[in-house]
Structure formats: structure tokens, C-alpha cells
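One chain comes next, on its own, written out as C-alpha cells in the form predicted alone.
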Amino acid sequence: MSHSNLKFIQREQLKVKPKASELGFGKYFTDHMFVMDYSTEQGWYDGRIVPYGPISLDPSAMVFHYGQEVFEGMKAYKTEKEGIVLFRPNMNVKRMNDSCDRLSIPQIDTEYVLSAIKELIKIDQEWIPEGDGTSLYIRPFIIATEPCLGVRAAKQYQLLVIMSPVGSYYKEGIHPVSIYVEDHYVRAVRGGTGAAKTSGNYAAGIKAQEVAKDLGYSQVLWLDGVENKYIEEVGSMNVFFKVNGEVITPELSGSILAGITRDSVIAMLRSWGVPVTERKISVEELFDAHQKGQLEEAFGTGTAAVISPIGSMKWEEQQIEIAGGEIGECAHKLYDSITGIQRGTLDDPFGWRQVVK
């Protein structure tokens, strides 16, 4: 498919845009969306930008019954010097293909899809909020649409891209979260779908999240599904620990999502000369490090929050406070540096910013 084949149907009556103070996350959606279909006979075809609205699916569409679905999350920002920019979007579309491979969904043409996303952004660019910490969240996703109850890979799919203006994640400043170490429920196992960005992974984590909130904690720290001792992710984010001057993050062993923010944090820390190690780290090792006074910081990383500092953690009968319950120096510097690159207020030595022309 070529960019020139992209169809555009304009919405007749544009929506009233919400105030920046009302945005929240994922509550409002722009005027248009991108849609593209797939069949085994035609491949991916009929790429089009159409008015945002409901889609029609047969009740037997295979996504409802066997969960063939993948998605991505990325953001667009308005900058003073470069106009509208994206942050490392090539990694998002590449990761979507990685997820497609795991879910037996046909590969997408990453260049075409990224160019279509940019066209969609340009059409709905007035939806990009300009308040501090705000952005336009972009959600590409693929669903199996073939009407069939046979247990196999579908023969028909639909790719959609919807966009939502989102408010600042930290309206009142960055506040470290409290974490409950989950030792009953499992998020993913090696060989499963943990390394793919698919809805089933998130559905599987909701119960544990509810239990943690009932106990007064903000997030769940997931352990591995085999030995139930090695740290994997925190909530739906990758996680980092600064121990005795070294930053440690769980290795990508097949059950952990390869986060774009995770990759950015590792590259940025190494550029600063901070030692970073990707390896297994057990919850016992972490709590021992705290007892020795060596656990300096802990934080999660992801598209929505960028950096989410961890202020306290509970495991079995042990409750610990990290960095005095405040955001650590390293986490704070990472947040300021990454968001500065995203918003164009800082130089981009890594070439991560991509202008939407």
C-alpha cells in the first residue's frame, strides 16, 4: 500500500473540544480515526481516515472468543521550534509487529502505518492540548474480525488508530506510589504472551490490582510465574531499582514487555555514566538491600507516566520505605530529561524526536 491510496472522509460536524482541566486520561476522542482491513486474499487493504465512531462486528468475530488482539500506545506533542513531534514511533510500530507475530496476526507495513498515523495527527492536530504535561495519546490496535468459532488464527482483521487528548499525569506534582508485592496471582510466564502488548495480559492483572487497592496500595509488583521470587513488572510498567549506585532492571526474558521508555531510560543512564544492569533480581535481594541501607531508589517506567517513583513497598509481613518516601534524584532527572526531549525544551542527542511533517 502507498501513502497516495489513503482515503479521507471528513466529519461533517466537528466535536466540541474539552477544556485542558477536564481531560483526564482516555475520556475524550478526536474527530477522526484510521481504519484498515485485512483478508488472506487481499492482504492489508483500504486504508482510510474516517469520522470517529462505533464499529460494527459480527457477534462471532473471533476477537471476542479467542482474544486475537494487539495494541500500542504513543503520544504526540506540540513544540515551539519543531511543531508536532512523536517520541520514537518507529519502536512502537516495530513492537506491534512483534506482538502480531506472537498472536499469529499478519505483519503490518510499518512505514505505511506510521505515515497514516502522521496524516491522522495532522488532520486532528487542533486536538493536541498545549497545557503543561498534556499530550495527544495515540492508540493503534488490531482485532480479529472474521466471524467464526473455530479455534485457529483468523483470516480477517481490522487495524484502527484512535486518538485522545490527555491531561497531565502529575497534576499536583510527582508523588511516589505505594506497592504491594503480589505473591498469589501471576501476570505472565516465559513462553506466554507477557512480551506481547495484548489485551489479555492486562485483563489478567485487574484482579490483583483490585486486591492491592483494597489493601490501600496503588500498584502491584509482579513476580515471575515459575519460582514466584524474581521481580518482573510493576502494574503495567517496567521497573528499575537503584542499589548501591547501580541501576538494576529485570532482563527481557520472554515474559516482560520491551518498553520504549525502558529502553530510553537505559540509554540515557548509560550516557550519563551510570552503571545499568539487566538481570534477574529477586524480591528477597531487594529487601535485603534495603535492610543494608543500599536500596536508594525504585521507579516504574511507561508511556503514560514516563517515570513513576515508588515510595513504599510491602512483601509478606515486611513494609519498607524507599528514598524517604520521596522521588529520588535519579528518577527526577530522568523524568525531566525525557519529558524535556519529548516537548522540545531540551536537545535530543539520541535522535528520538520525530517531526510530523
Ligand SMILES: Cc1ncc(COP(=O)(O)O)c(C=O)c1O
The other form holds:
Number of protein chains: 2
Amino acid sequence: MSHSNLKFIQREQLKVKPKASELGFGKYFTDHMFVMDYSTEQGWYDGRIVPYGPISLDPSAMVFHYGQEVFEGMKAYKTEKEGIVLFRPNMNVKRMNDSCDRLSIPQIDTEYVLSAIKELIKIDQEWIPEGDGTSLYIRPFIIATEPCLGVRAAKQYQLLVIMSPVGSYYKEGIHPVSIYVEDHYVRAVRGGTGAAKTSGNYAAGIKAQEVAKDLGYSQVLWLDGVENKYIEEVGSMNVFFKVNGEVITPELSGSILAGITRDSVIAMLRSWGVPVTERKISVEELFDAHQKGQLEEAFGTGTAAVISPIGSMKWEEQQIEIAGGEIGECAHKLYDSITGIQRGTLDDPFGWRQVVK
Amino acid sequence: MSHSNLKFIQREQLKVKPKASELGFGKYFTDHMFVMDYSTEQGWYDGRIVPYGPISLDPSAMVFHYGQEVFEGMKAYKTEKEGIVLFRPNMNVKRMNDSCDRLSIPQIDTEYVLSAIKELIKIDQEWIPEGDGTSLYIRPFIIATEPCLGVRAAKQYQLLVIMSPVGSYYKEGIHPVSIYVEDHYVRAVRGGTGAAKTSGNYAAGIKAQEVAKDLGYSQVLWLDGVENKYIEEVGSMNVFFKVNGEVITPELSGSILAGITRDSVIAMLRSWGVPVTERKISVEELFDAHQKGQLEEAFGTGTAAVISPIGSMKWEEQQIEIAGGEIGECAHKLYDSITGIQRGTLDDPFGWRQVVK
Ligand SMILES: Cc1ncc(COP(=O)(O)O)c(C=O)c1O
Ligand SMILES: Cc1ncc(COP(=O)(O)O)c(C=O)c1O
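Please supply the corresponding structure for the form predicted together with the named molecule (the preceding block corresponds to the form predicted alone).
Every component of the complex follows; first up is the chain already shown.
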């Protein structure tokens, strides 16, 4: 798609870029952003790249009251051979539409939005950090902007894409985290919004995360909302276990996000001949496997950390150590292989890289 | 509390007020709003009444991404004898703090916020409509404003109070609605955020509401998220049934909002000597009661409609008519009694009215 009709208003005075060591996650934003509006009469219209800056909304804008919102998260990398690349971005825009469907938000033209994102990346390419493990995090999101207090789908929306240079997730090298199995608070339930990337799911999880942090754990492992028994996700990541040589991960039950890293991990493991099963996994089964000495590894998967090895898990009165508190072999190999593809230092047999420029 | 330190910036040019016939719900807003900020360093600070108008937020403001938000809804009425009154407003500000607790939002000083609301009402008192059934709807809400992409409790918030003159809920007199029992989509589950007044709960419900509307029903009846069996709420209202002379309503299980109208209805019925029980109620039990000819009435309760009689209910393949599709006696008496207290035409034995001015 040509962008001859994509309006671009350039920032007059470019911002000072932060030092690589100060990046962190989601603290700094680039010079420009993509914005597009929706009305029932016009559909999506007026896509434009403008200087990054505050947005002005009526205090009755529906997003503030009834939470009609969806978002996405992906990363751009600077590679030596191919220049700037994205990792499976088609899956992000496709998933955005799935989220829109659940939230009664009008569908977007995925091709158009993806090409606008690429345009934005090109304009702000100087912002892509080059340090080890760094990247440019891209956050597309849609909010209901109609000024009206009434619980129903809005008639006006705004889609924005903002970008943030982010530091390495693992400043001191990839390391295992401690997990608290949450058996009181619930993140999502089948029939709810758990399979969509929408703000309310995250709001529901903050309290449990604080409780876990206070107890000294770094992430929460969520159980299903119906029986409080089956494993769903860990923090904002999908979760995998290696039990007796087989890798298992919770099936996409309707209350779990269909992670793109999850999908990539499954494909990669299978290409290596490692058996992977998607099914229901109860915490009890897992702790039993540990008792029998069969729980070999556990790790989370997501765009932010790629692979996050789990070193220990606490459930009710039981606390277990996994893989001796070290990074499992499988997690390590997956991390190296996926980040290698993302950063262009490894071949891309799956065709996951997409060149921006 | 004195308001000598409550800053007030008056609007220069007052808006033109809409005609009583055009009011609707939540479409028009008064001349001013109350705003207050929060930072971890200063706590809540800079409470001020300013001209109603757009708010400016960084696109990375956390409310847009992780949905940390709570809100309230109450009404002010113009009465003949006592001037402007509110209905049990202490319960709203108290409930707001309960919602804040679930969403990891800092507590507010309920007395201060309530006095600020009263101040705002006095300033914009000309906006309180006088027509039959009309009132001034008041919407306090808190949003996470910190500009940061990270799933955790924000460090900056804004509390706003906006006000909207609203028309009569029942333009052609109080009338029964048709209800669709939702057995696929789920609004809330125990351990989730259903007991809090937070945006994500409403976002989760929009899709089901659209399905019900398309099938010709005006509201959704929500079942519990665990067993899909027990009745929770109807639309954005609590729900009551009269079965064989006894009034029953779902107990506050943790996934239901503790409605102020619900509380008032229970107190009023008991004062009349009508037995009221709060307990689990399965849809099946209810449809059985109907079969036996014992389901005498059904109605929703909430600030917007006060009492909303239910004339028919559809569940799976069964469609039943309640109270002959008419308004039940109990619902009618409750409606007249509560609105009478609210509008100052009846005595207030419970002390529910609070005079603003
Ligand atoms: C709730 C949740 N689960 C899982 C994931 C992982 O998805 P992805 O691999 O697409 O980043 C995310 C997002 O990163 C998430 O927010
Ligand atoms: C989900 C929900 N349930 C019930 C109610 C009724 O509560 P109240 O009577 O306090 O208005 C409301 C709000 O009006 C609501 O949003």
C-alpha cells in the first residue's frame, strides 16, 4: 500500500534521546506517533503521523468509564544484514482485530495499519537503540473517545501507535524468577475477556501482583477462574513446562492470550523434534511431577522478556525449586534461537522476520 | 470541612442549557467540574473546581493501557421543601474507596470529596432539571495518569467529578423490560473485579448486550462465572425476585456490585414487614418457581432507573412472562416510595436524603 495519502506532520524540535543505560521499559517515547480516528459515518479516517504529544479528550470519553480499549505490543530491531526488522507483526495486527471483536470495537484494516507502523518506524528510526538486548517497543492501541455516559459500544474511537526505546530485559543476563501461584484473585474466566488484549484484564491483575511482590515473589501464576485449579498464564506471559522430556503448555481455552512468542516456541520445539502438547495442566499435576523428579523446566514466554525461566514456585504451603534454580537447557536454547532470529544473527527458517527497511 | 482552600476558576461564558425534552442520559455536561491530582510524594492535592472541558493526557497514560480506573454514579434532585438533595451520597464515596482498594488506587478522603461534590453542585445548581423524573447525574471517577508502559499500580492519578442533567428514565411511565439470560459471556467471577465499580467490568459486558439487543431483548441477566448457574445482576442493576410472598436477591458474593438502591430496597421491604432473603439463586430454581406459579415479580434496581420491572425472561429454550408482563405491585410501591424520598415528596424515615443547600 502506498503512503502518498498518509499525512505527516514533522516535529519541529526533535527530542534529546536518552542514554542506552537509562532506557528501562516504556519510560521514553519517540518523536512521532501514528493517529487515526473512527466515526460510524466515516469508518476509520484521517490516518496521520504527528509529533508525539498529549491527546485531548472530553472527560466523558467512554474509555474512561466503560473501558472499551484494546492494545498490542511488538518490537523492532536493528540488524546488521537486513536493516530494521519486525518479528511476525502480521500476527499482532490480526490479534488486534480479534481483541476488537470481543470488545465490540470496529475492525481495522490490518495491512494499512501495519504499513503505517512501518512508516512511523522509518521516520523515527534513529530511536531504535543498538545496545545488546535493546529494541524499539511498539504499542498500538484503540480507545473509545465518544463523549457519552452510557454502557454500550461507542460510536467514535481513536487508534494510536506510540513507540518506546527499551533496554535489555535482562541487564545482568537471563536469570530465573520466583513465582507465586495465586489461588484467591482471578485474572480471567472463560466467557470473559481473557483471550483479548484489553486493559481490564491487566487492571484485574495488579492487586495480586502487589501481594506476590510483598511476599517476595516476582510474578504471579494465574489459575483458571472456574475451578481455581488449572494453570493459565504467568504475569503477562504464557507459560511452558518440561515434564519427563515432554513440553506442555496450557491450551488456548478462551481465557488465555494467544501469545505470538508462545506460537513461535511451539513451532520451534516441534522443528527440533521435541514433543509439545497443548492441554489443561493442573497445579497439582505439576507439583506431583516435581515430587517424582520429573519437572525439568518451567518458563514464561512473551514479547518483553522473550523467555523467562522460572526458578521456583510457591503454591499454598509448598515451595519448590525448578531446574536447581538455574536456567533450563531448553529455555536457554529457545532464548538464544528466538532472539537470534529477531536480531538477525541467525537464519530465519520460519520466515518470521519482516524487513521494514 | 471548610472550602476556603478549594480553588474555583469560573467559566467565562456559560453554556446554553439543553431543553428538558432533549436531555437523555449522559449527553450534556454542566459548566464546571471538580479535579484533583495524586502523586506518591504529595498524596491527593490541588482539589479545584474548573470550567468543564477536555483533559490532556500523555498517550502512554496508564489508564489507556492497563485500565486502572474506578467510578461512581449518584443523583441530585431539586425538592420543594429542602432545596437540593442527594440520596445516600456517603455510600457512594465509601464504595469508591472499596473499588480503589481492589484496583490498587490510593484511598480518597471521602468527606473532602463529598464536600467538593456539594460545592460543585451549588455552583452549577441552575443545571438541575426540574421536569418530572429528571435529575442531575453526578459521575466521580479516578484514572491512572502516569505516563509509563508497565503493568503495575500507577504513581499518578486524577480524580474528576463531572455532572450531567438527565431526563426521565421512563419517558412513557415506568414499564417492564425483557431480559435475556446470558449463558455464554461472563461479566465477572469471584476473585475478579465484579464487586468494584471499574471500567473493565462494563467493557466485558458490551458484547453480550449487543447480542441480546439483536435478539430483541433489552437487558442481559448475568450468571455467575464459575458454574454459569446462579443469578448475579441484570444489565448494570442488582436484581430482585418475589417468589411465593418472599423477596429474594443474590447475596453479595464478591462478583456483584453492592448497589445502594439494592440496600435501600432491602431496608424498605423489611420496614414493611416483607421477608427478604439474600442468597444464591439459580436460574433453574426461578424457572421452576414460575412453572409452579410462584414467581410473582422480578425487578432490577439501580441509580439510573431506580426500579426496573422485568416483564419477561428468556433462558435457553424457555421464555417466560412475569406478573403478566405488567409492573408488579411490590416493584410499583418501591418505585413510588424511593423516588418519593429522593424527590422530597415523601417523609424520609431512614434519613437517606442529604441536603446540599
Ligand atoms: C496476558 C498476556 N499473556 C501473554 C502474553 C505474551 O504474548 P506475546 O508473546 O504475543 O507477547 C502477553 C503479552 O505480551 C500478555 O499480555
Ligand atoms: C454493575 C452494577 N450493578 C448494580 C448497580 C446498581 O448500583 P446502585 O444502586 O448503587 O446504583 C450498578 C450501578 O448503578 C452497576 O453498575
